[in-house]
Amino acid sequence: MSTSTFERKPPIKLAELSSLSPADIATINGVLARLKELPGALLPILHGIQDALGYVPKDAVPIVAKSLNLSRAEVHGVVSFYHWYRTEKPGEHVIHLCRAEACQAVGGRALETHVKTRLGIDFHETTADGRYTLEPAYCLGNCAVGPSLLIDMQLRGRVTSARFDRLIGVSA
C-alpha cells in the first residue's frame, strides 16, 4: 500500500453566523409565509420585515432569496436601490425630512439645519442614545403646508423649528 503526502481531509463546514435570533427569523419566516405567493412579492416581503422589525436585516436576505428562488445579489440589490429600506435597526422613533424644492422654498432648508444640529445626527443616522433616527424624504406629499416631516409615520406640516423642538419633547 502506498501512501500520499496528500491526506484527503472532509471539507470544512463554516457555520453561518448570523445577527438575527430566533424571533426575528420567526417574523421573517411568518412574513414569507404570508407573501410569497404574491406576484411580484419581493417588495411586499421587504415591506412586510421592515414593518415588523423596523428595518430589513443583512442576514434576512438569504433567507428571502431562498424562499423566492433568487439570488443573494438580487435581493440585495432591492434592498439598497430603494432610499426607504433600512439595513440597521432604527432609533424609537424615526424622522423623515422632507427635501423637495417646495419644502425648501419655505424654510426646508434651515429646519433640515436645525434638526441636525439639535439630534447632533445626519441623514441615515441614529443618536447615540438611541431615540431618534434621522431619514431624509424626497416629498410628502404636504407641500402646500411644508416644511413638512413625518415622525413616526405621522404626517406634521408647518414646521418651525420651535415647533420640531416641541413635536420631540426638547425645550429650547
Given for the second form:
Amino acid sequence: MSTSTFERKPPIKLAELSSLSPADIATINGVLARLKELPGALLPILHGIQDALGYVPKDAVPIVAKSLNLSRAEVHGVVSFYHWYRTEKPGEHVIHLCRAEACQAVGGRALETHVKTRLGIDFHETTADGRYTLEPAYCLGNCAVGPSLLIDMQLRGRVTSARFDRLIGVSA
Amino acid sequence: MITVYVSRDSAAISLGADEVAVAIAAEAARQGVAIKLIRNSSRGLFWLEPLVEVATDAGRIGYGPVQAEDVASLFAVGLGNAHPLCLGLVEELPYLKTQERLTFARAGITDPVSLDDYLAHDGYKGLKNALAMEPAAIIAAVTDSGLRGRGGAAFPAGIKWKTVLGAEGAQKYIVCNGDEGDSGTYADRMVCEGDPYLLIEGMTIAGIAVGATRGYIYLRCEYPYGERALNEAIAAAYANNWLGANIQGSGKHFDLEVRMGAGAYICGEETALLESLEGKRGMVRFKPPLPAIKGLFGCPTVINNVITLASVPVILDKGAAFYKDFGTGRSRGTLPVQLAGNIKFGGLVEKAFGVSLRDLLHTYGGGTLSGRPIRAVQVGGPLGSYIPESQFDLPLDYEAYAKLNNMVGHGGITVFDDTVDMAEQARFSMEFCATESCGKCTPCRIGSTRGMEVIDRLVAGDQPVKQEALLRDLCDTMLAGSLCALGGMAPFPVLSALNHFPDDFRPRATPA
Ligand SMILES: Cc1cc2nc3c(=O)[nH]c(=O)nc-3n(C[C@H](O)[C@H](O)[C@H](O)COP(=O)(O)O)c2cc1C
Ligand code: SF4
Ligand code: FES
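Starting from the form predicted alone, produce the coordinates for the form predicted together with its partner chain.
What follows is the entire complex, opening with the chain shown before.
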C-alpha cells in the first residue's frame, strides 16, 4: 500500500498548541503505538511516558486521551490520583526517601530532616541547580536494614547522614 | 573451579552486594583463580548481607557482612578458609536451621532466573501433579491444607477458588496482589526477586484449578528489581513452554503479565487494585459483587497475595496433610515473618504458626539494633496495633491476635526501642491515612486530617481531656463509617498507642 504525500500529516494536530518538542511528541506516540492495545492500558502508558521523559507532561494528557478514546478529565484524574506520576520535569537525579514506620524506627525522621536541609528543598521539589528531585516513599521493602532510599531507582539501605552526603558527592 | 555466591536481592544490593560481586570477579581475574560467580537469591538474613558463600565439599561456607574492601583478604586466606568474617556452614546457622522453610525453601540457594536451577530444586513438581488432577481435586487440596490469604484478611484460599470455579464467565482471571504496601514487610519482594518461578507456578496452578487462562501480577512500582526478575522469568517460562498454550503438552493454557502500580497504598485493597489494573483511579468498590463473581473487567477473578500463591506449589507437591501439619488452631502452615525496624538481626523467619512474639523478637531478632530496650512493636503493617511488652507471649495465630484487636496481617513486625514517641507514631498513622485515602468515605478522608490536629492539640496540652475524648470519638467514627480497612483500621495503631502508652500523649514540658 502506498501513502500519498497528501495524507502525510503530523500524527496529532494538537502539537501546535503544546509545549512539547517534536521529539517528545514522537516519544509519546511511540509509547502509545506500543501499548494502547493492552487491556487497561492507561497505567502502562503513563509509566512508559514517565520512564522515557522523566515525567508526564500536562500536554501529554490530551494526546493520551484522544488515543484511548477517554476524556481529558479521565486521564487527568488518573495522573493526579497516583503519587508516582509527576507532571513537572524532574532534576537530573530522583531520590525517593522512605518515610514509613520501619525506617522511622532506625532514625528515618532525622535522616529526612538532614536530606531536606542538605538539598535545601522539601518533598516534591527540585534543587535550584536542577540536580536533585526529592520524593517521599512509603516503604521500599528494605525494612530490615533501613533507613532506605531509592536514588535513580537504585536501592540504598542503612543510610546515615554521612552516607547520604557521600551518595550525592558532598563531603561533610 | 570454585563456585561463589553473592545475592542479587535488592536488600543485599542496598548494602553493597553489587560492589562486592565486582570486586570478587576482579580479584579472581587478578590472581588467576578460576571462579564461577552466581548471583543467588537472599537467605533473608539481612544483617549478614552482603553475604558471600563459597561452595565446599562440606556445604556452603559463609562470610558476612562483606564489603568490597574485604575481598582481597578473603582471597588472601583462600576462599572457603578461616577469616574473621567467616560464619561457618550457612545452613548450620541457628537462625536458619531452626526455621521451617516451605515457601522459602529455595531462598539463598538458587539463581532466581535460572529455570534449570528451579527445576533441579523441586520446581514445577506441584504443577506437574496438578496437571494430572481434576480442577475440583486441586481446589480440595488447597482447602484441606488450611491455607488462608497471606495478604491481610486471612480468608481461606480454597473457598475463594471454589467460588471462581463455579462462577459463569467466558474469561476468568488470576490476579496476584504484589502491592505489598505495608511498612515492615518484604516477603513478597523476596519471592518476586528471589524465586519468581515459584509465583509463576502458583498462579498457573490457580489458573488450571479455576479455569482462568490469563493472569496479572500487580507489582508496586517501588520494586524495580522484582519487576526485572519476574519479566526475565516469565520470558524463560514462555520459551520453555511453562506458560502460554498447551503447557508441557497438557492442553492447558495460561498467559501471564506483570503490571506496575503507581505509588498508591490503597491499590493493595483488592477492588481498588482491580480498578487500577483496568486503567482507572484506585477507588475502592462496594462489595458485593465479590471479585470472585465480578472482578477484573467484570469477569470472575481470583485475587490472592504473592505469598498465598507461592504457598500453593508445595501443597500440590507434598500434599495438603503435609502443609496442614504445620501450625496451630485455624492457622495452618507456615508464615514468613519479617523482622523489621530497630532490630539487631533483621530478616525473614519462616515458622509454623504458634511461635511467640517474644521468641521472634529475642531468640531470632536478638533485641534492638540500638541495644536499648524494646518498647513497642507494630505487627501487621501501618494499620496494625502497637503491641506492648505485656503481650509479647502472644502466639502467632490469626484468632489469638484478633482477640486483642491486633493483626497478623502480612507478617511484618516493626520494632521500636524506648526512644520512640508514641504520640508521634499515632499522628503518623493518621497522616498516612490522610495521604493514602481514596477519598470515598468522609471519616477516612477528613477524619484522618482532624485526627492529626487533635493529637497536635492533645500533646500541646490544649484542653487535653476534651481532646482525648474527641480523638476516641473520631476513631469510633472511622471504625464504623469506612468502606475498607484503610479508614476502618487506621484507628487501631492510634488507639493502641493511646491505651498502652498514655504518658506519651501528655503535654510536653516546654524546654527551659
Ligand atoms: C488498605 C488496604 C491495603 C491492602 N494492601 C494489601 C497489599 O499490599 N497486599 C495484599 O496482598 N493485600 C492487601 N490488602 C488485602 C486485599 O484487599 C485482599 O484481601 C488480598 O489481596 C486477598 O488476597 P489473599 O486472600 O491471598 O490475602 C489490603 C487491604 C486493604 C484494605
Ligand atoms: S475507608 Fe478510606 S480508603 Fe477505604 S474506601 Fe473509604 S475513603 Fe477509600
Ligand atoms: S519502611 Fe522504609 S523500607 Fe520499609
